[in-house]
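Presented below, as structure tokens, is a lone chain in the form predicted on its own.
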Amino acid sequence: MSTSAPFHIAVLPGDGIGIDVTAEAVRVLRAVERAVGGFALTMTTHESGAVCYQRTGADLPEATIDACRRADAVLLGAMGHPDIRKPDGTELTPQVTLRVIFDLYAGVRPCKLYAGAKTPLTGLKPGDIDLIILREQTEGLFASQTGGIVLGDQVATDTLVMTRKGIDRISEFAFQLAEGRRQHVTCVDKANIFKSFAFFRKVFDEVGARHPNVTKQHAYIDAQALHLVQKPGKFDVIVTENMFGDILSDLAAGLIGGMGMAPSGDIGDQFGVFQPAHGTAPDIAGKGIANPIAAILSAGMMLDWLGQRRNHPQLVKAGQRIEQAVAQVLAEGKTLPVDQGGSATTQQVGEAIARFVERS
């Protein structure tokens, strides 16, 4: 089968286990490239993260930003280190900076329970949890990331920001996602207390009126945290503000086996960055015990997004093939990562998924 011009993927391994898991995601991407055919990937690696900052004074060098801007998609490992901080004491968060630079307003966090994955909930079968948490990522409380104020070492303030444009586009993204799934969207807010969240709900409802075939509902954030644990199977697409989404996505990850099972995509109208939802875990970096599945699933999300965006069926097929291979490895149970109760190394898990990709 003939191939189109190569798709350029900028790879940013970052720090800690980001380096370990990204290597396995790249391994699986090469395997699916061979197995599916019809496309080619040019993957180039670029410096970023806390260690880069420590060495060069920049956590996102201009050359790296430029490479991301020119790429068709970005594959990111994990960034940051608790012992490497800015002069004001805050941690480095170049992944958040990327969201601002490239207007990556949609934080897509799929949470799916696979056979073989550990869940703290009893009585659930594979597939009983299959939802997406959608974070608005350019506004909300995170809008104050560099704008908070401390007065006289006595008072500190951070401002939560909502705009009609921001709410409209994340709500539209949610309804379009749901139209390709089970056609149900839940808006999570705190509209009974805060005017900003009442405004979020109002604009969400206006967007919902444009999608009459999709069922919508509302939930307050505290109740939603409870419902995610008690009845996670009832949810399809959950859309919310930045900070609420940050918290709920970690809670949901805990229900499907932990952060090592949680992929994500940071998506805008022009750019997409795909990364595992976990952090850098420097205490286990380089020890071969990090779970690479979240990174590998993120690579699959990247191919699916790129295929949909470029109308390229082979890329979509490749993304699906990666998820199928992950599901097969977990269900088989012979090569489980440590956090899922197995003893396989990071590399062994990646190799097993790559083998399933090529034999599927």
The other form holds:
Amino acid sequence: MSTSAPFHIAVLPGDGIGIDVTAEAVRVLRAVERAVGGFALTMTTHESGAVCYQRTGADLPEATIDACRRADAVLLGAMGHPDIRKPDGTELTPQVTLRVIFDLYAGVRPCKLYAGAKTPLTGLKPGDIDLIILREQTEGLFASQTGGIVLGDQVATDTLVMTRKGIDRISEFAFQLAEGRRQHVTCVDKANIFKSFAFFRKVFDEVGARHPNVTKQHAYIDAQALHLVQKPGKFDVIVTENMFGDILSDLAAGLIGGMGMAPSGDIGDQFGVFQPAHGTAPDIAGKGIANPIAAILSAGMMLDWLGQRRNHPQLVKAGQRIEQAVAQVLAEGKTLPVDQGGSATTQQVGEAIARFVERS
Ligand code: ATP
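Can I get the form predicted in complex with adenosine-5'-triphosphate as well, since the one above is the form predicted on its own?
Up next: the whole complex, starting with the chain shown before.
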């Protein structure tokens, strides 16, 4: 089979366990490139993150931003360290800066329960949870980022911003996502209290009218937190505001085995950055026991996204192959990471998944 021009991936391992899990994601990408064939990947590594800031004064150097801009996709580990902060005391969040620079408005966070994963819920079968939290990422309560105001050490404000453009495009993204899945979208808001969320719901409904084949549902954020725990199998695509999405996606990750199991893609109209939903986990950094599955599944999402955009079936197939291999390793149960009740190191889990990729 002919190999088309290579796709270029900018790899940003970042800090803490980001470095360990990214190495395993790259290992699996190399394995799937060999196993599936029909495409080639060039991968270049670039510095970023809290340690980079400490050394160079920049958490996201210009050269790294340029490399991301030139790449077909970006694979990111995790960034930040609680002990390395900006002069104003706030933490470094270059992964959030990337969302702004590249207008990555859609935070796509799939949550799927695999056989062998450690869910705290009882009575669930693999596949009983298969949903996507879609988080709006450019506005909402994160609109001002660190630009809130503290008045006289007495009053503090942060402004929640909703725009028609922002709601329209995230809702459209949700409906298109659902059309390729089980055709069901839940809009999560607090429209009973806030004008901004009533507006979110109104624009969501307008966009929904353009998608008559998709079932629509509304839920308030507080009730949705309850529903996610009590009946997670009822949901397909859940679309919501930035802060609500931040919280709900961690809750959903908890249902499928924790942060080590939760992949994500930060997607815009031109760029895509793929990273595990977890942070740098300073409590386990350097111990070699981080679960690399979230990072590996994120690499699979990256290939799928690239394949869909470029109409390249081999890339889509490669993305699916990665997910199948993850499911096989978990179901087999011989090489489980520590957070899923096993004793395998980060590297051993990555190697096992790479073996399944090449075997299947
Ligand atoms: P951030 O604010 O950047 O999301 P955080 O410190 O709030 O970071 P995480 O770094 O995601 O959160 O860690 C939360 C918890 O989940 C920690 O106890 C951490 O050890 C655990 N954890 C996160 N990622 C993994 C992983 N890949 N494997 C095992 N445990 C993980």
